[in-house]
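Listed next as C-alpha cells is one chain, alone, in the form predicted alone.
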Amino acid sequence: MTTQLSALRRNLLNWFRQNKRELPWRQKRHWYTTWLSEVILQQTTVEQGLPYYHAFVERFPNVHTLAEAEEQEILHQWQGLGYYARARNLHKAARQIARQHHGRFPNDKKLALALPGIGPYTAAAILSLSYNRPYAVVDGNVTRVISRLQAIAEDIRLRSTQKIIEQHAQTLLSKKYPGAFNEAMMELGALVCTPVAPRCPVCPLSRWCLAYRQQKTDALPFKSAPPPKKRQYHWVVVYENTHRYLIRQRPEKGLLARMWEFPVWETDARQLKNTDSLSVRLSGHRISRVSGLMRHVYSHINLQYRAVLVEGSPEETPGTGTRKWVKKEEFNNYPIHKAHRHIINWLLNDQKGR
C-alpha cells in the first residue's frame, strides 16, 4: 500500500510540474496572494476571477493596504463576483490579521479558523500552499478526483459523503509537498478529470482509478438534485428629477448587506406582466418608461424584475447616509449589486438611443 501511495503520489506530482497553469499567485508565493486568489475563486471560476484578483492587487497590494480601505472600497472592487459577504468578512480578517497577528496570517490552524470568513477549506489551502502545512484540501476538484478515484457512489451532497472524501484526502496527501500535491488535485480536477467527458486516457491517476476500472467515470461523482430555488418578484423604481437619480443603501445584515441599489416593491408574477396596479402605487407620478423581464438567480433565489422610470421624488423625503440622489455619471462611485447594474445599462443605453 506504501509503495502503490508513493508511486500515485509521485504519478500526480511530475504531472502537475509539467501541465500546470502558469496562474499570478504561483509566480511567487506567499500567503496573502493565496489567500486573495482563494476566496475570489470561491464559487468563481479563474477566467471569471482573475481581472478580480489583478484589480485587488493593484488597488490593495497587501494586507495593511486593504485592512486601511473602507468597506465601500472594497465591496464597489467586488461588486460583480456576487456572495459579498466573501468581500466583507476579507475586509475583516486582513483588519484582523494587521492588528491581532502583526501582518501575518497565523501559522495555527486553530487561530486561522477563528478569522472572519476562513473555514476548513481555505484554511488548508493557504497552511499547505504557503506554509507546507500537511492538511488536505478538498474543493469540487478534489471531490470529483476522490469519487471517481475511489469509485465512493454515496451522495457527494451528504455530510457523512464529504467526511470519507475527506479521510481518503488526507490519507492520500504527500507530506513532504503537501502543498504541491493540493495544488495537483484541484489542478487535475480542473484540467483532466472534469465534470463532463473526463480525459482519462491521458490522467495520471487512471492505473489507480477505481470509477475508470468500473468504467463509472460518468455516473461518479453522484450529486442529488438541489432543492428548488425561493422565486421572487420586484419592481425596480428609478426615480429620475433634475437629471439625478435615487439610490438607497441595503440594510446591515441579509442579502447583499450594504450594497447600493434602486427602491424595489416586492409583487408577485400575476402583477409583474402588468402595469396596472403599479399606475395606481405611482399615481400623481409619470411614469416615462418600463423595461422588459429581467432575470438573476443568486444561490437561493430566483429573481424577476422590470424596471420603471419615473419623474419625480417619492412621497417620502430620503433619509440621509441610507438614500441618495445622484448623477448618471457617478453611479461607477457606489458598489451597486449585479441584478440593479442590469438596470442601469437599460437606462444608460436607451437613453443613448434617444
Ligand code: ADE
Second form
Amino acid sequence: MTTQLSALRRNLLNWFRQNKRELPWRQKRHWYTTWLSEVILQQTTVEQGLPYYHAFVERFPNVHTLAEAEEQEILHQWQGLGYYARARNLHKAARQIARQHHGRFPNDKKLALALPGIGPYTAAAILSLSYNRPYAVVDGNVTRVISRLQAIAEDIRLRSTQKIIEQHAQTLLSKKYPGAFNEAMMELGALVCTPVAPRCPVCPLSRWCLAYRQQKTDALPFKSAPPPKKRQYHWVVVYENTHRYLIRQRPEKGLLARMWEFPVWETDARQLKNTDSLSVRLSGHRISRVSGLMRHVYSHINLQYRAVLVEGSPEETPGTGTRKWVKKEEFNNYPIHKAHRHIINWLLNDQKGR
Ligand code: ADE
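Since we've got the form predicted alone here, give me the form predicted in complex with the ligand too.
Then the entire complex follows, led off by the chain already shown.
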C-alpha cells in the first residue's frame, strides 16, 4: 500500500510538472500573492479572476500598501467580484499582519486561523504552497477528485462527508512536497477530473480510481439539491437632478456592507410588472424612463429588479446612510455593486441613443 501511495503521488506530481498552467502567482511563490490569488479564486474561475489579480497586485504590491489603503479603494478594486466581505477581511488581515506579525504571514496554523477571513482552506493553501507545510487543501476540485478516487457516495454537502474527504486528502498528501501536491490536486480537478466528461484516459490517477473502475464517474460526487434561495424584488429609483444622480452608501453591516447604490424600494413580483404601484411613492415625480426586468443571483438570494429614472430630488431618501449627487463620470469613483452597475449601463447606453 505504501508503495502504491508513493506511485500515486509520483504520478500526480509528474503530471502536474508537465501539464500545469502558467499562472502569475505560480512564478515565484510568495505568501502575499498566494494569499491574494487563493482568496480571489475562492469565488471565481481562473479566467475571470486573472484581471482582478493583476490589478490588485499592481495597486497593492505588498502587505503594507494593502494595510495602509482606504477600505473604499480596496472595495473599488474588488468591485464586480462579489462577496465583498472577503475584500474587507483581506484589508483587516493585512493590518494585523503588518502590525502584529512584522509584515509576514504567520508560519503557524493556529495564528493563521486567527486572522480575519482565513479559514481552514486558505490557511492550508498559504502554509503549504508558500511554506511547504504538510496541510492538505480541500476545495471543490479536490473534493471531486477524492470522491471519485475513493468512490465516496455520500452527499458532499454533509459535514460528515467533508470530514471523510479531508482525512483522505491528508493521507494522500505528499509530506515531502505538500505545496506542489495540493496544487496538483486542484489542477487535476480543474483540467482532467472535471464535473462533466472527465478525461479519465489521460488521468495520472486512473489506475487507482475506484469510480473509474466501477464506471461511476458520472454519478460522483453526489451533491444534494441546494436549499431554495430567497426571492427579492426591487424597484431601483434613479433620481436625476441637473445631470447629477443620487447614490447612497449601504449600512456598515450585512450584505454588500458600505458599498454604494441607487435608492431601492422593496416590492413583490406582481408590483414589479408595471409602474402603477410607484406613483404614490414617487408623489408627483415624473418617471422619464423604465427599464426591463434585470436579475442578479447572490449566494442566498435571487434578486429581480427594475430601474426607474425620475426627475428631481426626493423629499426623503429611502433608507439611511451617506448620500451623494454624482455626475455620470463620477460613478467610477465609487464602489457600486454589480446589480446596480447594470443600471448604470442601462442609464448610459440609453442616453447615447436619445
Ligand atoms: N484553485 C484555487 N487555487 C488554485 C491553485 N493554486 N491552483 C489551481 N486551482 C486553484
